[in-house]
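Just the one chain here, the form predicted on its own, laid out as structure tokens.
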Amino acid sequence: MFRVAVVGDHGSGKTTFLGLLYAALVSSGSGKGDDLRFHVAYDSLDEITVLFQRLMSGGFPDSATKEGLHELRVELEMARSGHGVFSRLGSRNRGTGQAGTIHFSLPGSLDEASPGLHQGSTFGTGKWRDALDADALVMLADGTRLAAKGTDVKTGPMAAYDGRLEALFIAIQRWRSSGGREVLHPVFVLSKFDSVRPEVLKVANVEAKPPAVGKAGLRVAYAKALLDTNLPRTLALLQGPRGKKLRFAPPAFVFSRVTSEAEGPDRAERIKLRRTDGGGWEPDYSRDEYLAFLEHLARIASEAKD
């Protein structure tokens, strides 16, 4: 089983991210002719179904949904073919790949984690064990909090979060100093990307929209132009000298967007819905980013099995 931990501060969009990931699976793998097939484990189904229905009706996750969702286990076919890493689960050609389970966990909010974890300690971490022993660590960077290039990194809005991420990586290094998985795959998710302030993008000298999925080099440069100012300590740690026991893979980047409608006098902020090809409705979100993220996970999970 390939383990993925999703971390971030309170309100950074962790639950919404997991719900939109499931929505991408449903929209791309529900029909008999779809290339992507998946299966959700029974013990994850109730919570993710509630979240999915809420998103499909235009509502953001409420507090009860956030409290109830801690994990999601998805079975995917991890095949190498000319059509991508996904093939059809249950198809007659299943022998071309390996079925595997990706386990997503939400251990909690970093700004509410134990002080010991913030100091790099691995003692008494509870649910954070999932993050310490993960194959991939997904870190949400709230787009509404990104500061413009040139901001004092020690006092910027992301400074404290940067320190907490750095401490988490130090805790992971200590945890694996005597064994465990030898490679950790970091993934930065720039959440609420449609709400990044225009001046932040302008000063970073980047376009309003990130490079398209598939343009790996351009996407890395684009993301680092924004994150070098906001998460410098975390990026420096990942790019620094590698220890003997744990190696960090090159980071991947996801630009997560979901369009919202402003709240009014009699209603809360809601998700804007759009028509699907089949005539239904779904959230107006960056589905291609989520499918590319799933393919990335499927590929590295498949390689880890070799």
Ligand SMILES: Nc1nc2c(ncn2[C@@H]2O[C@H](COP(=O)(O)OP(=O)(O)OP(=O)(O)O)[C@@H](O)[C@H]2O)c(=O)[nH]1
Second form
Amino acid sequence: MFRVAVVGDHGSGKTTFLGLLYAALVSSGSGKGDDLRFHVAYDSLDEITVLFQRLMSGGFPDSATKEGLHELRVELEMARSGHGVFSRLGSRNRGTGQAGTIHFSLPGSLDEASPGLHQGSTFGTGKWRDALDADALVMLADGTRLAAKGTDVKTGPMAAYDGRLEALFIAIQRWRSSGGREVLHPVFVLSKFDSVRPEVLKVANVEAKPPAVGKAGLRVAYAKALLDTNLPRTLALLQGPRGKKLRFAPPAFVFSRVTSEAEGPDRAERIKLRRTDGGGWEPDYSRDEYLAFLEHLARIASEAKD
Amino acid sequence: MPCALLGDRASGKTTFLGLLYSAQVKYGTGVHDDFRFHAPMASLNVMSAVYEGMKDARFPSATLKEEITELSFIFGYLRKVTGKLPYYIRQQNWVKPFSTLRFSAYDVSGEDIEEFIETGIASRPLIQQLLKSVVIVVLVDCSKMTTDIDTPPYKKMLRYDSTVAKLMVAFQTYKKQEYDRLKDSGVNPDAPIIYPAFVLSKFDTLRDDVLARLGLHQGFPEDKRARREYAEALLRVFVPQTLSQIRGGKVAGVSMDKAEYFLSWVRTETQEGMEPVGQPRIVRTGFRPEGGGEPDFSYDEYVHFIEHFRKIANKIPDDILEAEKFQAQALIRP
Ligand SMILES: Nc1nc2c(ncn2[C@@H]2O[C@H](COP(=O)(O)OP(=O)(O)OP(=O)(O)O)[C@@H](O)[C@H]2O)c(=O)[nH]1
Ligand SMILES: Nc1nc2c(ncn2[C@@H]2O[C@H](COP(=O)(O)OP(=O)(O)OP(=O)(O)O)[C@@H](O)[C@H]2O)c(=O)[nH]1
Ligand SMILES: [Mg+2]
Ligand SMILES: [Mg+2]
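With the form predicted on its own done, generate the form predicted in complex with the ligand in the same format.
Okay, now the whole complex, with that chain kicking things off.
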């Protein structure tokens, strides 16, 4: 089983991210092509189907109710890549085939779960165990909270989050110094990318839209232009010397965006839906990014197996 | 191996059974005697009463909770190739061996199934019986196919999709566990397989604007492959989770991807320029005031349905029974 832990601060877009990932799975798995097949574990279906219904009728996840998403376990199979959106992220274009079981877990919000975090001790129990044992760590970077280049790094809106991520990685390194998986794949999800403040992009001297999914090198440069200012400690740690046992794979980047319709006096903020090719509806989101991420996952998961 | 017929509240289950009853009477009494239909008394009474009502232009009334008894019926197909029959049957020199398939209808919005979906625990006998099914026929109600997002039918369809997807995964999980259990105990079982079929019910109510949106013609095609493409275009939009999990069965080790599609429609009277009030009336063919006449419905599709299961019955019969015994069995088994 390939374990993916999704972490981020409260409200950073974790649930939306997994919900859209499921929407991408459903649309490809029911689509005309046969390049993706997946199967959901029965235990995961209750939560994810409720979330799916919500997204498909234009609602963001409901954080007020007890309904939540804690995990998603899928069996994934993706066909050989090599064209169009599927050749990206430095992929070596080899067929991915059976990725096996992928287990996504959402241990909670990093900013709410961290009294003992800086010692790196309380992670050893409960749901955070999933993050310690993860094969891939998906970190949400809330696009609406990105600071513009040149702002004081230490007081920036993400400074505290950067510290928490760094602490989590140190905890993981310590946890695995004596055993466990030897590779960890970091994935940065730049969430709410539709709502990044324009001056942030301007000062970073990047285009309004991130490079397309096939352009691996350009995407890394684009993401780093934004994250170097906002998550410097985490990035430094990932690039630093490897620990005793654990090795960090080069990070992957996902630009997640879903168009929202502003809330009105008697209406909550909603997801804008768009027509699908087949005549139905789906959220207006960055589907290519999600498919590319799935392919990345399928590849690293099947590599982890051999 | 039982077969399950699944449908939501008011999805057209009872109507389907009534029409199937009528179709089999017409089809099964042909000269060949290679198809037979039997049902327990209670079910047979319901099905024939429903059909009688339809001959009077009426749809069945909503099935009341108290009335929901298990409706079931059995298809029997004459086995032609005696050479392939098991030895014990050849030995008995039966004149007419029939492969049989037993169907039961289930209401997915019924309490038993809802409880099972929520808890995942198959405590009730009904659910245990349901999970043993190898043939799963799902009714998808075309009158709820709308692309108007903020309407109750749109939301209902979303919910139905979730429910059926969960049931499909439950079937697959059960089959896989069963398979692993047998394997562990030293048996060499066949790879698990489920035969899904979809009935697009109330096809006559499918709106033209919906078809146009989906880029579909009005008529359902004849050709097998074109039928599948047409039906899947509808399922992709209205029950995508179900479709994805049926196709994904193979990934989990349970082959389920050879789905078949059938239509069910009944022509109803429409008054020009008037909104229908109450139950629609059924249009009849060959109608005479003194009696007679039949509801105008998709008879050919029902024949397709019957013939589709011939292949499956020959592959995985519930039972192989001699003609006389077959009828007797049908009547006594619950
Ligand atoms: N514009 C825009 N808003 C988003 C996007 N993703 C999330 N949001 C907004 O962020 C809010 C929180 O998203 P969630 O997915 O619930 O975040 P979360 O991290 O799961 O939140 P908690 O579980 O409550 O900590 C949503 O209600 C939306 O208002 C996006 O891609 N675009
Ligand atoms: N136009 C049209 N209407 C249909 C057709 N089949 C069913 N209906 C309508 O749908 C209603 C429900 O059909 P039933 O067969 O009673 O459905 P059911 O699933 O048995 O319903 P319950 O047992 O009450 O849950 C009928 O009363 C008709 O109004 C059809 O083929 N065409
Ligand atoms: Mg959440
Ligand atoms: Mg009924």
